[in-house]
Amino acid sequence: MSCLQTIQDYGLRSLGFGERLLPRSDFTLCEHFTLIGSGMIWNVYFGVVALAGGFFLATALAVAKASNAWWLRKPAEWFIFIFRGSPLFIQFFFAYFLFLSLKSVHPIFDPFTAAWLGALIVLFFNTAAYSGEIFYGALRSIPKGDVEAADAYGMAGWPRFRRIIWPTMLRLAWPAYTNEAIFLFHATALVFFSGFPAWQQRGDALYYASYFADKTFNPFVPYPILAFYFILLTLVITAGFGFVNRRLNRHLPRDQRRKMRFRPNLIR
């Protein structure tokens, strides 16, 4: 079988298209790259959707935590504390069994026991908590002169937040938020180890990498390929977020622009 035929057969297998059965023996390097790359579709799906939705929830959490009203501040503080204070794997575990219990109450909760929705919700809440704390720190770091200048122009409420506070908050928080985006995509690999099952072998990239490692008893081929895909994904994220960072800081002198720095998060 040629490599092109392998790509046609297994390129979209993680989505349910192509060959139904996985290869059983005589694994080629093309099969490794194709199937693991096919599984990366799910990792990208988890990361993009969770990050896009979590961005808005994180903004709301940051504003609520900075609020003077205790009924807004306290729920935001506890939400951030719980999801930042507990390991992501434990969150997957408890969420899966919670959704199983709800499924027994009403069948409407059946989709929540699948990884495409249940694991996505966990990642959504987790990244919102981390990003909310980042945005909260940026809110506290906004120069008072910017807010006072907005007040002097008669801006208040939503116009002041939309035109002054929110853009400045993003500018200050963006380098740290970029790191959170990178680690969120890395955290999508934990979905394979969570309780959420891979339906009809439609798993993520780590699912297929583990399949090859178990069949060949050689983890030194599939796992480096998996790392290669995540490195490429990290480069894409860094480039995209770097472009946004330059746009956010385009009005500043070059020597005052906040530079992107990658800081490894050893414990999540």
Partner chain sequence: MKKLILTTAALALSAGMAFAAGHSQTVRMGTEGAYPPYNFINDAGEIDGFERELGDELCKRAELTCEWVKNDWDSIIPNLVSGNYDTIIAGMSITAERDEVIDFTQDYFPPTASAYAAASDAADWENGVVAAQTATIQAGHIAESGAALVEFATPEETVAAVRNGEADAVFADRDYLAPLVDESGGALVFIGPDVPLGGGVGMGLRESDTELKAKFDAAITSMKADGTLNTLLVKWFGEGTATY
The other form holds:
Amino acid sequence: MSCLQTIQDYGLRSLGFGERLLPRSDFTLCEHFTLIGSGMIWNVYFGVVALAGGFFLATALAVAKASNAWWLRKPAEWFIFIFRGSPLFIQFFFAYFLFLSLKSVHPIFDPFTAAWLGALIVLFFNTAAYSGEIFYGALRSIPKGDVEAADAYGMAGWPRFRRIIWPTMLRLAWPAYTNEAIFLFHATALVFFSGFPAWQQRGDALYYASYFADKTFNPFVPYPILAFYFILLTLVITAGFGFVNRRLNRHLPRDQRRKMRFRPNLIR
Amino acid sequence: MFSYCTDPDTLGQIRWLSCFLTTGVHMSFYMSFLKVLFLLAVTAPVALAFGFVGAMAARSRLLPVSLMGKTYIAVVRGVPDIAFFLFFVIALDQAFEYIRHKVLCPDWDQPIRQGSDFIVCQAAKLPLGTDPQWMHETYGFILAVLTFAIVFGAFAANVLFGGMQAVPRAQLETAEAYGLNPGQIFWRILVPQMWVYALPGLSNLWMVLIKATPLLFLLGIEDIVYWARELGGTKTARFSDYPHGDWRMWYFFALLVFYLLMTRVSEVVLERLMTRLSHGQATTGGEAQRRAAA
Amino acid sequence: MKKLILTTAALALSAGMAFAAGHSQTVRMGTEGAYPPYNFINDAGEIDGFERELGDELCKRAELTCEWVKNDWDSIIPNLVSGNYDTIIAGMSITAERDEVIDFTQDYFPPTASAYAAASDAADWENGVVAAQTATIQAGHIAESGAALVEFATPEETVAAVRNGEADAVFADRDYLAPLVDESGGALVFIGPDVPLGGGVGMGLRESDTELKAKFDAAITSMKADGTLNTLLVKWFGEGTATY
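Go ahead and give the structure of the form predicted in complex with its partner chain, now that the form predicted alone is out.
Okay, now the whole complex, with that chain kicking things off.
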């Protein structure tokens, strides 16, 4: 069977299209690459959607945590503490348990025990908490002058936040936020490994990698392939975030821009 | 444990629980907490050392060394730790045994890889086949520490690299003007000052390290998550004196509390450390301290 | 192929020499410790079960010093071929694909039946949702059948999935399910036919360890001959179990 045929059969296997049965003997490198790559669709899906949603919740959390009102500050602090303070492993476990019991309350919760929604929610909360903390740190280090200048221009409330505080916050937080994004994509590998069941052998990249490792009893082929895909993904993320970083800083003089890049990277 | 534990079926709730929580398996569970704490305590400095060397290499003026440092950082950071753990320990183990084999059994003429088998001479085995079990466990522990250190060393290298770059240039130029040589500048000026810039990143790294410990079982260490799963699972009366249903919820809850406590304690300690390090530094934090004192 | 046989023979020779040199060779026995009644961790925290008792007896007969090692199921074969222990004795069914990578002794447990268990007799095990443990022969079987496979990391979770309604049925070794069904008080029942899968349970060894394999094979034969193996089988799996 040619490699093209394999790609046609298994390229979208993780979504349930193509051959129903996974290859079971005489595994080729092509099958390794195709199926593990097919699984990456899920990793990208989880990462992108959680990151996009988490971004907004993170902003809200950061503002709430920096707020003077205790009823806003306390819940945000606790939310961030719990999600940052416990391993994702345990969060998946409790979430699955919770969704299962909700399911018996009302059928509306049925899809929650499936990974595409249940795990997504956990990852969404998780990244919101981590990014929220990063944004909070950035919010506190916004230069006083910027805010005073906005005041002097008669800006207040929403316009001041949207046009002055928020962009500056993003600019300061961006290097650390890039790291958070990378970590989130790596964390997606845990979804089927420990948290949620895989339905009809539709899983993420790690699921297929361990399928091969289990069938061939040789961990030295599938896992490095998985690693290769993730390095590729990391490079894409770094490039994408670097592009945004340049846009965010395009108004700054060149030497100050360089300084930005060398800020110590806060990682998750 | 207690004398009244001989027949658990007859006991009241409180006594039953006291017996249940002191069985041999539970002792292993409690020991695994110590194991995790010990591993954290050992791994952190080792990873920091790896990071330091990595950052020094990345800063090197020699292109190959600098490339090696940067590749190490980029590759290891690019891969999810879980994927790394799944094959790296076996690779590391085989690499050690391979080297020992080459050194200790030079006249061995069989191939080392036969089909899927990996065979080295008896003397090259690590630990030796005749060694007691505790040696095997210690060796497994050392491998786990090394694997963790290599992974987290890459992150630490990235943070320390950033920290070194963040030390104001003026400081280094002043040192040059005083006639210090590059080695002296590095050790006396750059290194003492970089910590304050690197600490936020390192604190974060420590938090990540704590939360990576559930992956220890992949490295062959029976950690707290392994025992929580094992103990929490349904036990039938045929194989245990203490049958119970699915109690994983409770055991995982205990783990949750443990991890949250670890995080909280770490936060407090690191906060104090940051205050100490900021003392006398040319940063906003240091400046604020100076003003408060004045 | 011929070359392969030659190297194996040569290695058997050298392995034999190594054995003669290291007089009291310790054999490390790898098991999972999470699959009662085959192997599990007892209240005292030690490895216990059918295979523990069997393994100790085999070592006694083969005059070997044995040590027990626990290892995760997923990496149990890679760690064997890499030499971290010398045998796998973990309820591992003899299958053709495993046999390509490692060697098995003769079976010490007759070819096992796998069975479906569900919450009620009416459950649809043919076309419904069936739970199985990831990377087992049972999961492979369901994937090829008409049912929708849902995979969990541990056997515990597969049974839990039936209890909480996630899956219509669970498909696993009958001997693993039997005590759970017995004690569930009607919450779990066996349904559908028993499916014979795999070629019995044997001890796994490195392909190059022919000497050790011969010793264990001889020990198993002697246990089969004098009926001790049957006694052990009945003790751990109950009266109804298949014997030799």
